[in-house]
Amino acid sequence: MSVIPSQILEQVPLKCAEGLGLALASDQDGAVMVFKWCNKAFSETTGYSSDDAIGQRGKILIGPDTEQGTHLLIIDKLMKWERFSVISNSNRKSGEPYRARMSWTPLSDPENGDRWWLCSLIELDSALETSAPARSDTGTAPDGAVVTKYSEEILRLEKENRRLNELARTVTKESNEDPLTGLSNRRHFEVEFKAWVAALRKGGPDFALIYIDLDRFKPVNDTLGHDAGDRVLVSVSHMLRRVSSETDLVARLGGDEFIIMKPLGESALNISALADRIVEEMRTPFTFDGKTVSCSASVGVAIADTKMSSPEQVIADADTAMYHAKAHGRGRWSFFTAEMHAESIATKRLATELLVAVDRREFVPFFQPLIDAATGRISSAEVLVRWRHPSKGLLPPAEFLDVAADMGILNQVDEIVFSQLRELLEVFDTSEIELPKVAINVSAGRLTDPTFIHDIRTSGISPGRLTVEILESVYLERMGDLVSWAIDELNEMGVTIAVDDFGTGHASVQGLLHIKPDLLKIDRQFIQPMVENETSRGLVASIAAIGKSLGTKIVAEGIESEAHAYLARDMGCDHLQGFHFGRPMSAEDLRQKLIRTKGQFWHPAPDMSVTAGAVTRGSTA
């Protein structure tokens, strides 16, 4: 098969006797059209050079000579994207009438979807009689009742494409906009970050991201109801909106998150400015309804320029930055660094580290030891966690346990270290040493996950040797049937129920009588200080009283000397924990010290008392 010569095609719109234009359409009317391309036979019939018809709409097709009925019947048509053909008297640029044949053909691009119109024009030799009558291509002549009809169906498509139009226009607001705050939501955000993106590896302005994450916000929809989280969801776009310059995109991106895109111009002060003022507006409470709600911001900064090979991410800068400015006592900001992004490829290498870990369930229990302050003997054992890192030896859980907490493997490490508690109590009984109980911290997530329970109904350790603390108290009480199936299980079971961290302003005591725990262990921040410090005596007074009230044993935690020891006996603590008796040893250090003081860690005096920091024989201080 002959291939047809590209020189030969090239010519074929030049000396193609019939002429042609491309117009580009509206997709949602047909009839409105620009025309982009025309051949030379399409310059010649209607007088338009190419230069003149290119841009123009494709109403220079219809003259002053241009019969009504025609006319209305090429909007109609083209209304409907139908195909057609008419004969049609129209007017030359100049004014100089023609007659021809018109034919539209629709055309679509399949990679972008836009809608196109193909119009030839064949102009006919008869000369123009202006009493004859245009003719379609269905042979039929546009007569007053044909007119009639035409006008009435384009009233009615026009009004229908109007109000296609308008709904368009809503979805399209809809789709690009957060329904509660009005703002752009994540999808219009997105798209528009990739075009800001795209903008800056042309060449454009640089530009900043700034991160907004409201603090504490969970506590106002748990304690005021979620239709007050909204007003205060409200309240913040309002004043976003208002900090904000009109060039500025601004979004939500969902729950309690917003975020702003801002060109960076001529300085970053404006930037910082920004930030700033975002920061002291949060520190003004929230008031409606009579009611006031204090709710601050946490806020991140990170600039996309040109220098960047990957501009995209500046989200997970700005991100990051959020977070140090949140670590580091919230209600501030703080501006993306090398430091942080240091940090992140850290964290990032840790997550991998121990997603490996639980897999190869390098996580090992230590213990340190409670005390009854009546006898100075062993009487449990809390059971904390380490991980034994191949490389970097023991590790202790500040190191890791936030990050696998924010990965959701929390559950999984706690149920290794659990694991393992059988055999070595095993290991402890047939040393005939004395350890009466362990103690295990369980996170709220941990105590609603099913499994917790059959995992301690099946481990082979006796309940009634098991001590359960309960930590993050903070919302316990809102926390619903999950939670108190849990304890009442774990109550049915045998098992002793702790809260710890009692007294830092977390844990209530609504949240108290919901749990009713055996054990309160009092946080160690008001142990530590009460030897110089009358008001923390006082405070640790008080919770003591509070716990004895409800029938609760309590356990004072940080203990670090025997002033601090004789004192929480002496406030009514039942037992002693603290770096006093002992730090957080491995399962074999603790057996060896049992064996070593036969579980007599203490001799307690019964007169001593602390008076002016001094260990004193007498009343008590």
Ligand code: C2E
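These numbers were taken from a predicted model, which means no experiment stands behind them. We call the rigid core whatever largest set of C-alpha positions still superposes within 1.5 Å between the two forms. Numbering follows the first chain given and starts at 1. What changes on going to the form predicted together with this ligand:
The Cα position of residue 535 differs by less than 2 Å between these two forms after fitting on the rigid core. In the core-superposed comparison between these two forms, residue 425 has its Cα shifted by less than 2 Å. Relative to the superposed rigid core, the position of the CA of residue 331 differs between these two forms by 2 Å or more.
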Given for the second form:
Amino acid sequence: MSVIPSQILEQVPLKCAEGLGLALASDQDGAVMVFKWCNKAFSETTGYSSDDAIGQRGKILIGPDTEQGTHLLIIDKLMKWERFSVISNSNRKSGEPYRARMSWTPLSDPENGDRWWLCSLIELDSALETSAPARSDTGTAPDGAVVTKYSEEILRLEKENRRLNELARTVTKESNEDPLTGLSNRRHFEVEFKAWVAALRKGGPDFALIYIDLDRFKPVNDTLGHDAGDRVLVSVSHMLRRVSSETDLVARLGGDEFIIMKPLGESALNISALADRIVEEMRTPFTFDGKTVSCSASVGVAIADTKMSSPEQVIADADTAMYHAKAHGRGRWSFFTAEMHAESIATKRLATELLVAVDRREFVPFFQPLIDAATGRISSAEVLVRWRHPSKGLLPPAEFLDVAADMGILNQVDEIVFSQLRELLEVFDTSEIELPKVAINVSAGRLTDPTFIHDIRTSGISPGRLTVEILESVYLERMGDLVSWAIDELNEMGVTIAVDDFGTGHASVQGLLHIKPDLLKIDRQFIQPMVENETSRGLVASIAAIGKSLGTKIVAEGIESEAHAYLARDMGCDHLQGFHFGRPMSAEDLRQKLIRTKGQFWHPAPDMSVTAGAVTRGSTA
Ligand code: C2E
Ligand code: MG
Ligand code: MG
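I have the form predicted alone already, so could you send the form predicted together with this ligand?
All chains and molecules follow, beginning with the one already shown.
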């Protein structure tokens, strides 16, 4: 096909004898349209200049004298998006009547799905056509029966149309709504956020973003089940609605992340009050089915104001502030500052380095002895991970474990540490040094990892020699099948089960009843003040009594002095662990120390006991 010169194409709208009009239709109803363009012949026939016609509805082509049947037929065809031709009685803009053959052709824009009508008009010579009835394409004139048929059809179509409109409204609402909580979803938040930013650029109000992320929500979901997780999320959403105002936008961005977008108003004070309130509300445990679940939140706050060259940045800022709150102890809120920006870059770097470290298996086990309180001999060694960082040297867990947990790679770190144990124990065994037991730390995620039990079975380490320290046992109360199964398997194999960090809120008495551990480790925050503080002593004695009543042996963590050791022993602790007997050390250092001490790490005097504040030699009288 030869190319048509543009000069020729440009003449078509001017010189074409047929009137042509293009109208953009509403995508819900083909009969609702607005003219966007017309040619010269269209203006001559209708009397509407191009400027007049643009913006007019299609009904300017249908005069009051149009027969009812023709009218109904036109609407029917338009609603069905069907091409058709009719002869119409119309009126020019001036009111002068004219007859025309009107043809309508539906068009659609493949780019955006817009629907258009192309209308062509040929004015008929009234002298020749005066008595011609209106015709449809089929050439039949509508009689009474046809009119009735079309009236019914139109009623039906109108009803259908209303239904579709309602459906469309529901779909829009649903597509904006998070189905679980009824809050705005991420999509709606993004649309609103763009609008708020656009308004800000035009001098609209400054606004705050309050980014809320639940702490340790994943273990709730993994161990208590998705139902419990959903109920926590719904409770959180109710609370956020309650504490925010009508004008705020409250959205769930997905998972356990929520956001509030709030106009700043007079002062930033109401923002900090809101952040305070959210953190405070989240400190209260959730209760359902007689169970309680604690799940604090970390909150980040950032402000978008007119001074910012790129207010879009505020989302990343609020996220950074939230991460800062998490990194500084969780269950708190932080306001975004420039220093945090630098810190967030450091965290991103750490995350990247951790992935490489997992790949290169840069994690090594360190060992800290546990002492039998009665004999002073080593009873076990706790395996504590260290990262052999290529440039920074040995890093303790505090420097990387939280980020690894957030990245979901803690399982892999645990697996890497565990895989090295057998070889190290073999070195001890061949040198005939006695190390009765080793204890590994296991996160809730690792416990529910299906490969965990398999790894233990195939490790070559005798199960009787192994203790598994369960962290975050509070989440195991409502144990999922996988957790119960893992604990049963461990028990059956003869692995010792310990509940770690008892008293810190990560473990609970209810959890104990479920797990029935062999060992209970009292966190060092209760042990350390014991020497000065009578209440602490009382607390330790009570925890020890709870343990005893369950038939569980007690370990005191954080023994830093001789006084601690005697006190803990007298309070009923069976095993002692702390810097006083040795810091976590490499396998080789432990081997040397075992050789040197022959396993006797402490020489307790049988008649030593401790009264408030001082170690005294007991009276023999
Ligand atoms: P944890 O299991 O409660 O381990 C005891 C922590 O207390 C160790 O810190 C140990 O160095 C420290 N500690 C022991 N005695 C004393 C003392 O007398 N005074 C003081 N101030 N501290 C003492 P570390 O090695 O930094 O480990 C911290 C936590 O990281 C561990 O607490 C455990 O929850 C976690 N962790 C360590 N290794 C692993 C691992 O391989 N896997 C997993 N999932 N978690 C681990
Ligand atoms: Mg531990
Ligand atoms: Mg502990």
